[in-house]
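Listed next as structure tokens is one chain, alone, in the form predicted alone.
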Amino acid sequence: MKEADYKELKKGGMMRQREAGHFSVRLHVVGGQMTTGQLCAIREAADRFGKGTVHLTTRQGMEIPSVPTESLASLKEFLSDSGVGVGVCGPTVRTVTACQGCRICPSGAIDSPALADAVDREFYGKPVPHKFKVGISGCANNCMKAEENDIGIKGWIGPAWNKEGCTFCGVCEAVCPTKIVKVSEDDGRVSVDLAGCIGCGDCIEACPTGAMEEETRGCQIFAGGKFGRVPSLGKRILGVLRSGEEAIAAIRAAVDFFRIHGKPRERFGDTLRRTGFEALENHMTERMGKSA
């Protein structure tokens, strides 16, 4: 096979194995979520294209391996049959990832595959200098490493005390993980350093009172973040945002900011280490409209 022609198969999320003339095919799986109709398709996909197996991706994502080189049409127009499309490889936009979000989640602050939906009509497949990653997290448990993506979300309830009701008895102070609630009886008030707040909401489940109340509601961004050979921690940017279409509208001034900075092959993180986190912050501030 020319190499020009293993380049094409590979942006459609076909990789070539050891195994000469064999292939490992990636699928289009968003937030890890599929029907049993598209688990059977594809049982019986492995089982007529390639040796019976099915492989699960560290990113949520299915490939089927071992198929030979001249049933790579055939496996493809059966799966589309089924509902169910292939990858996508190279400089583009990959599979977003995402928890089950608040609808099945206890702890869900945000609806993940949703927005995770969202994410994946706009942008999905689309070029970019290098790879780019998202992940949606619906809570601050971050199942999803928020930081270890090009562009991270992360739900986020914000608390607000309330004197009406308190009774000082102490147990925001003792649930919260990050210590910045703090009770003082003697002054009459509870002091919420929100500047070290992550957004877990345990003050508020936890107050017996409803003292404690929820005031925002939403997500924060983390943008920069890789894993592989040189992995790095995305840093977060902007506040937090309050809507769906303000997280759309986040990653789509991130993508437009890689594709006019970023280099070939170099990941977003790197085009942001070498710009500054402030050039980007400033660029989705103007096109979003928002304050930093």
Contents of the next structure:
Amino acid sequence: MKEADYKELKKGGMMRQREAGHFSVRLHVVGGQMTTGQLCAIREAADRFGKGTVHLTTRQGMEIPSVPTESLASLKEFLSDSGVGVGVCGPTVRTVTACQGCRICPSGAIDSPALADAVDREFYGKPVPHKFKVGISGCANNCMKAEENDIGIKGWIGPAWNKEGCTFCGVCEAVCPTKIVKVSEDDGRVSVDLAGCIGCGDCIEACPTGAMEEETRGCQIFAGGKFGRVPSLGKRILGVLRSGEEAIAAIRAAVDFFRIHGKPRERFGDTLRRTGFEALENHMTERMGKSA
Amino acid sequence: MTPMLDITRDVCPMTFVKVKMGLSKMTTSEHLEVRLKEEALKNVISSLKSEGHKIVRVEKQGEIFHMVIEKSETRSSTA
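Compare with the form predicted alone: the form predicted together with its partner chain:
Below is the whole assembly, all chains and molecules, this chain first.
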């Protein structure tokens, strides 16, 4: 097989294995969600075309290793008939990871799987200068490690203090993990420094009287993170986005920026360090038609 | 006299379990005073709220919080 053919196969999620003539076949998984029907089909596929094993990847994906070259076409057909897509590799938008979100998790602020589906539908497998990963955490607990992704999303619950009902008991200040809530009974006020707020909502949840209320719910967006050989964390950009549609618009603008400014085999974060994060924010603000 | 429960030496989930057990021995509208530390505040208060109990008063004394809870009609809980 020619090197070009291997590259083409890799783009389609079939990765050459150390063992000659064998491939590890990546499957299409969105936010780590699989039906039992799909799992049964994957089990059968691994038995019939591989060596009866499945590999769980670090980003909620699955691969069937040890598939001989001559079985690739029939494996693909079998999976497709069973409602299992084949994954992608190479310079494309990769598997979108997500937590279980607000429909399942008591901490969830946003519906991460629904957002992951929307991102997947629009961007999965689409060409970009280098691999591009999107991870979605439903809340500030950040189980999906938003800052490790080229674009990371994190659910947000923003507080607002109302004087009425406040007894200045100090619970909000005590539970705030970043210590940006300050109770000053002498001045008759509680201050919330939103610039340092991580949107966890603990002050709201713990307030005994309801004086600390939820004012905003949405998500924050992080750009330029990656792991691998030289890890770097993504930086928070833009303000709080209020809806899934806004988050999608933000990702659309970011992908567009990467296509314009990214060099081949340059990760998004490296592009941003070259152009400056402000250039991305300006581009996004313009494309999204809103102020940052 | 208001019964007093000290959970300053307990960790989650025993903090709320003890509060719940304390409340279960009481009748509706009775008060229970709880002494607790900062790390137990969020979970205990959010569980009490979700079970419908009323937090009458919270006061900080040094590192310890004193909380007075008014027992409400028990309702099914997810806490």
